[in-house]
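Take a look at this single chain in structure tokens; it is the form predicted alone.
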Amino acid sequence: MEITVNHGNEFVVALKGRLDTVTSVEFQDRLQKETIKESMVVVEAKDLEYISSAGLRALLSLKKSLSSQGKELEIHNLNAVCTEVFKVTGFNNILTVK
């Protein structure tokens, strides 16, 4: 999986590939190394091909961490497969998906 981060008005994390058991650890490690000063974090998921339960847990953990700091998390541009995973698991009601 490729992870690209950009700082600006929003902290944007672009994901390319699969967010699964192996890559969710990489995702969490990468974000722990970042100093996020922005109040909004956007996960750009247009190139995310697949998300597993481990990937969902990583996003939920990120949301909890950000919420405790008074920051927000949004997931943008999920494909049809990932959107279905979010709907079936109810994560579309837990995380802000745009």
Given for the second form:
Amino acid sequence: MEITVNHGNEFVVALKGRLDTVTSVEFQDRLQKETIKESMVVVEAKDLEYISSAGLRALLSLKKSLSSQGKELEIHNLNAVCTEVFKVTGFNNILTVK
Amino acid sequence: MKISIRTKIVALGALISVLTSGAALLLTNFLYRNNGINNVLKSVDNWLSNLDDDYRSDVYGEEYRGQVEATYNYIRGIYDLDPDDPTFTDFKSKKSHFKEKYNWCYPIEGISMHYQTDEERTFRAAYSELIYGLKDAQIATSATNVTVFFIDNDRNRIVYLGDESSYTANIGIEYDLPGSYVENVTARPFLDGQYYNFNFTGADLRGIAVGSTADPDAKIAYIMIQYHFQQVFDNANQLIKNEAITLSITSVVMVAMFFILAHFLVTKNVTKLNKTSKEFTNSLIKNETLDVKDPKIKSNDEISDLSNSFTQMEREIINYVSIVKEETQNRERMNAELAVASKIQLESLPNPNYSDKNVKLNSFIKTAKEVGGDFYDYFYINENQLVITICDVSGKGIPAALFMMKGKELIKSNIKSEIDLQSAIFKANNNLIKNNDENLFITAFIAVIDFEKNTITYVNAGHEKPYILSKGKVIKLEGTSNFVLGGDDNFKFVSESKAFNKGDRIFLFTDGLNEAINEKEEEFSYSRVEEVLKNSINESNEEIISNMNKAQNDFVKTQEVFDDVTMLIVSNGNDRLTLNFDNKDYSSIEKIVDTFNDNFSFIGDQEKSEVGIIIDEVVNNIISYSGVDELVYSVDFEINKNELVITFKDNGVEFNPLNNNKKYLENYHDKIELGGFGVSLVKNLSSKQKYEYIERHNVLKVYKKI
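Return one more block: the form predicted in complex with the partner chain, after the form predicted alone shown previously.
What follows is the entire complex, opening with the chain shown before.
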């Protein structure tokens, strides 16, 4: 799992690899270190191989935390597997997927 | 610090010069200063005593007794005048006059012609003769002064009568008699007569007493010979100095000559030799064309011997350098050829990695030299039977490589033509022995894997024992160890068979692995091989080889590996993989996914990702909610035609995850900790799921089309 962050107009978190039981912990730890001033956070999922329920929980936690600060979360460029996962779990209705 | 021989010789010369001069000075000083003064005096005495008799008689008191007596009488007469006696007014007035002027002196000039009486004239003549006599005596003895005086014992005074130069000197001058005068009878006389030592002026004075004509014992006056010995000492000192300086100069000159001679005889040649050897070494270092440089030393000594040895050495070096150059070129050509040979040799081996529906095979070979003696091989003899071999040829380099090629082809051709493994190896062995003058041999492990019967039949010809990895266990394949190939004619090889089930793996290696040595001379050994295998049991073939390499490198560290290392790992069934765990470590999930991906690399990427999610969800559940302290679980993958069956088995509390029916996340405020969507994901990503609780184990089978 590679996590790359980039501050700017939007705060972009690029994920590469799998977001699963083990790596979702890394993901949450990594984001906790960041001070997010931007009003928009984008998870760039172009290189995300797959996401398991643990990863989904991590995204949901992020969404909750951002919402409470009046910030928005978007997930960009999900692959077929991830799109399927989002669809199956209903996450596509809760998170903004582009 | 470098000090040249020349400097050393100069320094030594200077030191010797200083020491010689110093010693000369000290010795001269010692001889002439201490004993020397006496010697000088003695020599003066000797010289005087050896004087011609004529000269001696000149100074003999008797000779001039008359004159001395006349002078004495005359002067004594005046001396004894009573200044207050009116009878002698004439003399009295004279005396008082001179008393005032000369303090009791009575100079002879004072006796003027017009006062002359007969008495005065007689005195005058006698006095002149006396002075001449004294002069003669002075000349004869080389004395500083010869003086005549009388002694007035009553008044304790010396009264001067004259000396060798005072024709008109201060006659009658009085001196206090300082202390005593001593008649010295033991002193060696240098003039005849009676001798006295006087201590008047601190100088060593000697005098002769002169008696009166009437009474020779009356001792009317003394003639004193006075030497200024200081001058003698000065002369002697000057002599010492001169001698010392001469000695010093001589020694310096000698040392200089020594140095010049040493230079021409020794150092010049050493310098020459040194220069020549430097020139030669420089051209050697700069890789210039070398020619013999002769120091041209003409002397006939050790240095010329050395010079001859040096030129001989130069010739040898020139010769050797040309040989080395040639050898280097040859070696480079040989190395190039060896590189090609090595490439050809490696190309003669089958692909290091191979897989098909029956088998997954991975290998590794590292040769210690350009060409090695290790090889592996595999080939099908029919649809269901695969032959795998791993061999190590004794010896290294080209002969071993050629023997290896021969061995490899003989094994292959015989196995293909013979009915069974035993007879094939028997024939191959006999063929190898023919024309094996080098007495090379091969250790080999040759096995036939039957994918229908799921057996492995093998002959171990003196080779390292392989390991079977089966159901989470590592088993060393013990059994009959036959003699090596190429060793013994008509040797009867014994083959053995073992079960080799789907999902089992066999790990073969050559002794380069287990016999690698670290700096403490310890072997990597079977036990470390076994340990790595146990730790890697759930990892793919590629990972096992990589782990083994890493473990060996960490073990040997900087130690050079002298032997070829070859590893071969073969799985029965590319369609079966079982992984076993006995911990609650979440990182095992990644290991399972990675091993799955490696092992089933032919499966499509999307399917692999979906399997990854399934593994993550199910194993996460097993680890998180097993409800037991000592969790043991396994994950088994099996491909049956176009379907993958994943079997998860664990010893946790009975729990059917499929009973959770939560399918969708209706609202993100729902409690997400319930783990609901894990199961729904698994269900969605697979075609069928089946849960059973068998023999106190949860068994979940997940079926997925691929």
